[in-house]
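One chain follows as structure tokens, the form predicted on its own.
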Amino acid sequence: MKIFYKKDNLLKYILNEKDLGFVPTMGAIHKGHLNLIKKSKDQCKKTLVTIYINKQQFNKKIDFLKYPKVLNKDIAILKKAKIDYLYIPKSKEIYPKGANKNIKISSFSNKLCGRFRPGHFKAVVDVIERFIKIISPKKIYLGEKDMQQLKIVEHYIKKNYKHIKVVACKTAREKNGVAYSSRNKLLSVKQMKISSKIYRLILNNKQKLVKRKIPIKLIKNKIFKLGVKKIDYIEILDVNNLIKPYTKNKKYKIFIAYYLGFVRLIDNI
């Protein structure tokens, strides 16, 4: 594994790579990331991982400051995973002239998390595009846990970079059902148990919710009783009908965003 901190040094190595898989991360590497890496290694000749905590996509300064930073541990994990390249840039390399506020993305960005995190998805697409322009990957690997993000990025890249494919990877879950997330490192043991109960509650009631046999309000009340103070949303959506072109086959997921303490967790089940 070769580690690069400077764009110019990286480019010397990857300039002629025609089959490069790209896994963008903000560090705090977990099993979900490793699944993306494995898929990239299976499908591409070389795999490049980035670690960059993108300040632009945080709506609250406190969230940015509290985001887990474990770079040495991350490097050790990625070495073990035998990736080819690791790029850890500084902000001035990624944003030499500041963020692109005029980036045009799907209107789906105004729903779900977009209602509570204005500008978040524009910042995500902006930073991924900046990495694309440096790296020129053949494929980009993103997890389905961040389904809204995945769909928005996929739509933007299909429209603007037809030669690049976004590969969706299934959500990796811990034994207790909780989706792997860098933010899980910020949860207490008690909060982790609550999160597991929420996952089981939604999973066990999914069919009833989809068929409207029970109201979402009932599930919300049960989640509050488990110890959650704030729920941003619980919504049932057809994932094949989120962004045009729509497909006829219906595939429902229950999207949720809620807080345990100051930690905001999202999932789709």
Contents of the next structure:
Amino acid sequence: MKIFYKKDNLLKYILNEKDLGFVPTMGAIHKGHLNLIKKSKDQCKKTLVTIYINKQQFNKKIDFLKYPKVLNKDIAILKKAKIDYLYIPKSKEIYPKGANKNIKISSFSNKLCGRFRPGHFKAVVDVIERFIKIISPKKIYLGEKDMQQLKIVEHYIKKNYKHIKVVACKTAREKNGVAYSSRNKLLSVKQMKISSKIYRLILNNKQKLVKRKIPIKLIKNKIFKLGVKKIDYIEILDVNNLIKPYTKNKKYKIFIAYYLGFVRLIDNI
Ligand code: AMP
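Write the structure block of the form predicted together with ligand AMP for the protein whose form predicted on its own appears above.
Once more the chain from above appears, this time first in line as the rest of the complex follows.
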């Protein structure tokens, strides 16, 4: 594994790579990231991972400040995973002239997390586009854990970078059902147990919710009773319908964003 901190050094190595899989991350590498990496390694000649905590996409200072930063550990894990290239850029190399506020993204960005995190998805698409311009990957690997992000990025890339394919990867979960997330590292044992109970509650009631046999409010109240103080949203959506064009096969998911302490967690089940 070759590690690069500077774009120019990276470019010397990857300029002639024609079959490059790109896995963008913000570090604190976990099994969800490793699934993306495995898929890229299976499908592409070379795999490039980035670790970059994109300050622009954070809405709250505390979220950015507390975001787990474990670079040495990450490097060890990625070495073991035998990726080809790791790029860990500094902000001035990614944003030499600041963020691009004029970026046009799918209106789906106004729903779910978009209602609670203004500008978040624009900042995500902006940073991915910046990486695309540097790396010129053939494929980009993104997780279904962040389904809204996946759909928005997919839509943007289909429109603007037709030669690049977005590959969606299934959500990796811990044995207790909780989706792997870097932010899980910030949870106490008690909070982790609550998160697991929320997952099971939604999973066990999913069919009833989808068939409207029980109201979503019932589940919401049960989640509050588990000790959650704030739920940004819990909604049933047809995944195929998130952005057009959609297929006729309905595939519903329950989307949720809630807080445990200051930690905001999202999932779709
Ligand atoms: P992050 O480091 O949180 O920005 O995530 C980097 C990529 O990993 C994104 O495409 C995420 O959707 C994906 N990812 C994060 N957690 C999981 C998970 N539990 N399962 C699958 N993919 C994930």
